[in-house]
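Next up: a single chain in structure tokens, the form predicted on its own.
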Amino acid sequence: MKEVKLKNIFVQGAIAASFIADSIQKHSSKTGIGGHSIFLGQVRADEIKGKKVTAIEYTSYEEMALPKMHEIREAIFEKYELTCMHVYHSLGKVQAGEICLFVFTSAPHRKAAIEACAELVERIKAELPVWGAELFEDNTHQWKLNQ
């Protein structure tokens, strides 16, 4: 049986705009691509019970998350005609206003890129063992529900 090399999707802290721009730029040489779809998840400064969220601290059980992400990845590639797919999720503390999830799909045609990206984001949120503790301005926290 062939050993599968799992892609590490996790980055420490926020995902920088320069990293996102560089990822997009690297695809300019792939001239068979007709469309990209990008989802950027950003930490909201929600107000919950009168307290403002200042950051989210993300944790994951990577030994479970990376095989699950591989399974999701394979299913999406099987379902849609994609050229490539990239997923990056933050671990650690991400401040309100910063990017914590970057999903990038590319395909010969826009419809496949858009639909694959949307399904990928929903599956990541529903299936990936990643948890976020909402940190409040008064130094308290609560576990965030994935929505």
Given for the second form:
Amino acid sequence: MKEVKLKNIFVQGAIAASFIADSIQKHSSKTGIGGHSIFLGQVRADEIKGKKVTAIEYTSYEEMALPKMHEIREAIFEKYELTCMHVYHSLGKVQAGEICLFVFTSAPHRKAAIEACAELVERIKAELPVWGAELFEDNTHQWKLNQ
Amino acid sequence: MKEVKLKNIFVQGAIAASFIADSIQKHSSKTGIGGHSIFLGQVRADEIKGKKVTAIEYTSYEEMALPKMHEIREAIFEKYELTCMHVYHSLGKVQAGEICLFVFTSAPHRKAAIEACAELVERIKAELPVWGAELFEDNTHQWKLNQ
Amino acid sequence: MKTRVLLFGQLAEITGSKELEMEGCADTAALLSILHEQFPVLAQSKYVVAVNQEMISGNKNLPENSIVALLPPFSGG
Amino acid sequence: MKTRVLLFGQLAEITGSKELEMEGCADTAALLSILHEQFPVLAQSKYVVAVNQEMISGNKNLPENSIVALLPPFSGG
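What does the same protein look like in the form predicted together with a further copy of the same chain, given that the last one was the form predicted on its own?
Starting with the chain above, the whole complex follows.
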């Protein structure tokens, strides 16, 4: 059993734009920061075989996802000169057009912030045990596949 | 004389977090978007020869900057499959800790959004006739140099 | 010897349950073979296996009270 | 023949003015040579030249009412 206090990245439902704004605003006191890079995942209303995706319902194996996120976080902090890093992922239902992933990196110089954010997004998608069910208008669903 | 209607990217003073939130929120109706990439430039309180930067004052040759930005915008739209692209740059005084640049790209898939945003930031810094004077506590200043 | 089995995403739909309790499985190979027999569609599904929150490859002994998780391809973000 | 000269950033500080009006300069070389003589620090400064909002390299003829801009290294963002 690890005794590390794991940061929770999961939030119930969509991530609000106002939450993102608050998160940005909080960094104004960190005057060593020169650049922020933000990635936002938004639920697409894809049309699949004539049926429209209305929402994605996310589930996770949190007991594995949080230690894995901790490991990714440490590796990214090791690799890039960052001031801070924040990750939020939705669980439960997120409607088309709403935000389901918020990745936020800040650094003295833009290059570190931009590269760290891009790498975080790839690792989150590839390595976190999270699953999205694409819900259709007719109450059927299919399991999302990441590209 | 070009008859193209040029979009103004310049805003007076700092870019507010609430403005960024509104900009994000407006995209919730564009349900073809799967990913947003955002870069924010923030004024650093660098210490230079014992003096602290308190703000940057930006000026631009707008009559050249806006056509150049238009050209960059067209090139980026040509190169990446984007849904939309927004750029805002401060003019005048921006205090340390405040946001002076907001670059926002959205696309069906994350790769295009992320790469377009990163390229936009580089081109904006390298090609737009904009100058930043770093203001110190004692009312002296020096001209910023981009890395 | 008891083992808790957790099933996620489409795998939980195949078995009709997010959690199963199994008895007398000494290793993951034994456990999976029983599950595949019981749920043939599971045998054709793509998944990775974690024992006590650690991803494994190949066969792995299962101590008493292990938690085995069957994880279909991730699709977060 | 009149030419408007625009100066930005540190160059405006060197000349003490953001805008100058010059007379009788047939081309950019003639114009810059006069400016360099008047403001020796300008001759040692790094800048690029734009004529009527188009960046130029080398010498360029100046039609009546041209706008010549002297642009020090950009530092936006």
